[in-house]
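As a starting point, one isolated chain is supplied in structure tokens, in the form predicted on its own.
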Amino acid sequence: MPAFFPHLPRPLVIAHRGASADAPENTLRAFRLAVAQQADAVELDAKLSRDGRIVVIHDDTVDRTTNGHGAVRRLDWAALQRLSAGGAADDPETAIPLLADVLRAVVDDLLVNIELTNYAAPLDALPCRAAETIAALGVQKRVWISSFNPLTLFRFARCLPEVPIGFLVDQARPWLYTLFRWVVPHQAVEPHLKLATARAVQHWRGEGKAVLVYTVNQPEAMRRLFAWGVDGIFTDRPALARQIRDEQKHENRLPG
């Protein structure tokens, strides 16, 4: 299995859906702002439109984050790209972007974590379509894949085994990780903040897994996790996380 970016300093600051505290989530504006705020990586959510395009949006529907209505998987790309996620109606920086466009925009500056969010259609073609896009752009060494769905992770690994995988662990269903951890090849464990105890972090790291915790927005939680030696955090506030990480490193309170 590929190593999980061993050349990068720890802990990683991963901008959750971009710098989403300061810009509309999962938009080019949020991802570019994450670059400006010196995040180490961005996380985004990918799923298929009705006509098979890989679009970047978190929810199964467009209702919460855009001015439109309906399920993403039942809308064509032509309809999705006309929606606005918070800016002017014709502003491409706050429209729903394609995965390929996000990768082209930021992958030279940041690592990109792609969460495959085909939870409403778990048997669709998303895993291998994502693998095809990554390979076509030649960015295998700049991305990693995540999902809560072990089948999705397993299918992606079969399509593109050289790309690292993070297994997301849901607070409500941690048993999924326990059940499938030996079946799904993965380099990182990505637990909910409430599952990330000092003992759990030590255990997962002892098994050779990178530990990346989501979603961490409060300063005290950041300080605690950094002191425990996590490999990274997903945060809506990358500028704050960078500040706290730099402070703790200056105080020699971070391992490594």
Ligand code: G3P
Second form
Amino acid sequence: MPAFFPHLPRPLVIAHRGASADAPENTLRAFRLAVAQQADAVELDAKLSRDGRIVVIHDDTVDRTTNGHGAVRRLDWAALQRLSAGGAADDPETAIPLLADVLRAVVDDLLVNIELTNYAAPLDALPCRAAETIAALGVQKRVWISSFNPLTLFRFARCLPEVPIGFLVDQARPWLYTLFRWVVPHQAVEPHLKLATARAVQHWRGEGKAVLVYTVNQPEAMRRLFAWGVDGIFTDRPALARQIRDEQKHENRLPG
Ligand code: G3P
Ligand code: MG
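Can I get the form predicted in complex with the ligand as well, since the one above is the form predicted on its own?
What follows is the entire complex, opening with the chain shown before.
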């Protein structure tokens, strides 16, 4: 199993949906801003359009984050690409991007965490389609895959085993991890903030897993988790997280 980016600094600062406190989530603008704010990685939400393109948007519908209406999986890319996801109309920086476009834009500057969000269509072709995109761009060493859905992770691992996997653990259904952790190969466990107690962090790290906690936006929680030795946090505020990491390192209060 590939190691989880051992050469990178700890704790990793992962910009959740890009630098989403300061730019529209899951847009090129938010991902480029994460680079400017010196994040170590960006997280994005990938799913399939009706015509099988991998698009980057969090919700099952376009209603909350764009000026459109309807389920992403019932819309073709031609319709999705015309929507605005937060900026001026026709601005490609704030449109819904394709996964391949985000990878081309930022993968040389930081790692990209691709959350496979086919939760409304768990048997669709997303896992192997994502694997094909990653392989076609030759970015296997610059990405990792996450999902709450163990079947999706399992299917991805069969398609492209060299890419690391993070198993997302939801507050409402932590038993999914308990049940499927033995079946799904994974290098990282990615718990909700409320599940990340000192004891749990220590336990998972003792099992050799990287521990990446979501979504951490408050300075007190960042300081606490960093002091416990988590491997990374997902945050909407990467600039703040970088500042706190640097301060704690300076004060020698970070392990490693
Ligand atoms: O990767 C952490 C986070 O993205 C999982 O939750 O709903 O923000 O995609 P969500
Ligand atoms: Mg996500």
